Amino acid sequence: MLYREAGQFKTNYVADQAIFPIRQDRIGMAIVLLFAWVIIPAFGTDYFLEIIMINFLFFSLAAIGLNILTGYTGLISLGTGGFMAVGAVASYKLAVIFPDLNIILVFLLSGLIAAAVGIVFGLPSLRIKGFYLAVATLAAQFFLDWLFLRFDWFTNSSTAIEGVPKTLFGFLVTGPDASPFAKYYVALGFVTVFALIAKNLVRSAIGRAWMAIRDMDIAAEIIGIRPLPTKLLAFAISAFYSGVAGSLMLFLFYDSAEPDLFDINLSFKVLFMVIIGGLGSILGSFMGAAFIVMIPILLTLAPDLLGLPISSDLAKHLEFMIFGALIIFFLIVEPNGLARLWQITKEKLRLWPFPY
């Protein structure tokens, strides 16, 4: 009774089109927003604030890129980490080089140098895909490791960023002394623009696009759409949304270019972000985030809340195990992810309290 679209009528092209066509997930939406940018950070720790959420937004970032790339398009891809290294020395490089550039422009300008070096790595996507694509993009992952530690370059040799401190709208948003509050509402702007234009460009003709190669590419050439562009133009967006998720990763969390943080670990998991929300939603991305961040923190306040004496290292491997097999366990009982749960949910509140 509380989920019914009847007598919700459309009147126009627009309306039906609209993202949000159900007026109930109009409002459910605003108050998410609300909750997001009024609740939270007016009832949250600096804790909370600065360790869980924006270590949520920026992987909900991160996985929304690689979404767009593995959701949505069908190519595998191992290279996140790499594309998100990139996005983080590049930034710290601009921020070092040009000290009074705006620090939007900065991690936007970082995204784009992500975005070329992936365009660099998707050109064998025409010619290779599976098992073998993923083999490429994990080549790029080592690849890039080794450039970023091999060369004193990128780091200048010294990675810490307390002498780049940023400023937006008079308020200091990056550093050590930067206010979680200051951090926390950087990371959310930017994933609040960026999954809005996500949500619209996977509904547009370049998304269909997409799911046109993901679904037979040998169809959809030949009904026009070249594979080539296209697949290059989804490794552009991915590793530009994962570039840009580095460089925040960067400045509002690390303050430190360390390269090794982005090792082939962190492309791990953001792919089981990604296999856990669901492939091909971009409400997805945020849960599987949510599930990667807050499941090993609450097992490991768990111990404590319960009051079990056991030692730190066998509460990390007892985390490990009990983290792995919550994830054998969610592909198990639904392989399409926490949205289609979600979905799933939503379909049965249209029908409740009637049993058909």
Second form
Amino acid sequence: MLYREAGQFKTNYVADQAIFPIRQDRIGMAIVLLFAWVIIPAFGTDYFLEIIMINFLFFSLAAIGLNILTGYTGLISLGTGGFMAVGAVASYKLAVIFPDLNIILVFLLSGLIAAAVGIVFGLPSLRIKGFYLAVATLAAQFFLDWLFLRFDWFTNSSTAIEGVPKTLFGFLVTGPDASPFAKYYVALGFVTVFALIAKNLVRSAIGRAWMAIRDMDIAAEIIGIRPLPTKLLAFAISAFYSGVAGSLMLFLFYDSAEPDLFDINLSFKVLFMVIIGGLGSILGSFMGAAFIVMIPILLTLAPDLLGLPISSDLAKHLEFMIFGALIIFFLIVEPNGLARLWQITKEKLRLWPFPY
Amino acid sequence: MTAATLERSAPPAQSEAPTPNARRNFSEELLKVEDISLSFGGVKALTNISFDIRKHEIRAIIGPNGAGKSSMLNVINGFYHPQVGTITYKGQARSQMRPHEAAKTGIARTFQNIALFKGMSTLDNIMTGRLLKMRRNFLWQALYWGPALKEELEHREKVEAIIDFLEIQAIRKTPVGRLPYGLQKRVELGRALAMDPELLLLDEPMAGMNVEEKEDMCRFILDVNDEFGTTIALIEHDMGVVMDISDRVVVLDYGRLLADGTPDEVRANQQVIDAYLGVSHD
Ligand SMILES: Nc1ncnc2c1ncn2[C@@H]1O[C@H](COP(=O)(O)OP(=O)(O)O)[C@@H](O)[C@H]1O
Ligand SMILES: [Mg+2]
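Right, the form predicted alone is done; let's see the coordinates for the form predicted together with the partner chain.
Next comes the full complex, this chain leading.
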């Protein structure tokens, strides 16, 4: 179907303020939701649901969180892995200490704890920016890594933290024995709700304040934006998203994880998603997550399908090379990432077949 | 000098019939700076500057490059803190304040070098001017529903009125980074207007514009002053424009106050002619 906005006049601002003002976008969104909520769980294999979809979903949430901080507010963070660790550890501790606590509350409270930690590590952002802030968040990452390894109170004296089995509406939804089907729906529920919330935030006053700080902090202050609370709120919300993503990662994907799973490599992985997907785009966060989750899987599957078996070492090397090349490409050529390329395609389609 | 096409309607002193609204006789002081001195290390940007800005007037600040004009505006909106001097705003001595606090007291400004939010659309840029007036917290905004949506729409309506006023409907959704210079200046004025300011500081709003764009900008400034009664302090190099639209003029030179008076008085001042007018006639 053609993508057009010609002929669609906004009769009032209400229509123009709608989340997807253009009809084709609304239809597209409805189709995506239909696939996510009905078709994929109905036809997807366990492997597809777990290794691809759940993996993609919790990374999407983490990428949205980092995008709020880096893409929308312009504050570079290398601490995402640390905030995810806080979420994962917090949900493990909460689930163990309060066995009757609803699993949804466990995840949300873990997010809040991560948000509090995010605020603390966001404090330097009032004084420093750019490279120095990146280093400060890196310090946060290393500090949190160290904390969880050093004090085994966090892991209940074990080497690993675990996804505690929990039920929701009578179904087992977490732990090693829960079905991928049930886990998928929990992940999807969280991602649907929090993606919507993120979209709402970035198109509201707070989102404009974030972008104002990002684009020109001096001018932002002159129109009355208080820099510190605005930046700290970005840190808090970003860390909340990372924290919940960390909880989902542990409870719905790994079931058991050593804290060093959430190391600096994880931070970089999420940062790559945001750069490749598109800084300052919620849609881009999904695209980046899908891309980075799929590449390694394709690299393991495709050669076999093509009859060109390659060693897993080579596949790993190829993965790094492809990521590296893409990061450089997007940083230099298209800082707004896949989301921008998609938008350009839409703009072309809109005018097609008459480019004038 | 630019051919002056805009005439100030009835200067206050000569108007026979009393103006419909009595605000053309500016008696009430809005802002007073006294003995302001500001230096950066060894550089004295401002030395012992005193003048006032009265409610509803258009006050021009002129002077050669480096005279300290922008620094003066920066002092007024809390961006620079003078080492010496007092500022009285709305009858109250003002303590040192940050720019965002000055914004809250009704001071808005534009910059000599455009300071727009480059990644955002025209509409969003102007919407940021309404931020201080928006009351719903981020939890409401997360829902984008009920009171939050209502508030968003109310402010959108105000902003649309500004967009109509500045005749920039066609670029509503365009990222401002892609706009030509003249239009960017206009959007920046729009953002300042969205704050419903009592005192509007404009730093060279017409610099780098062609004659037509300048005329448009003059018209907007006069209309804002006329229709909303906004007090305006304006830095401008084009003497034709200054003489046409301002009620009173302050002249700075090397950080010192050289003259202060009506355009006619300033134009006749020999020191001013020597220091500034003489060289600007090129
Ligand atoms: N932030 C600053 N740091 C150092 N010197 C400054 C700063 N701002 C202004 N100055 C100096 O103050 C003087 C006045 O500058 P400015 O107010 O920009 O003049 P104008 O706007 O009249 O051209 C200049 O000598 C300038 O170099
Ligand atoms: Mg200047």
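Residue numbers count along the first chain shown, from 1. Everything numeric in this text was worked out from a predicted model, so none of it was measured. We call the rigid core whatever largest set of C-alpha positions still superposes within 1.5 Å between the two forms.
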F323 C-alpha moves between these two forms by 2 Å or more, core aligned: yes
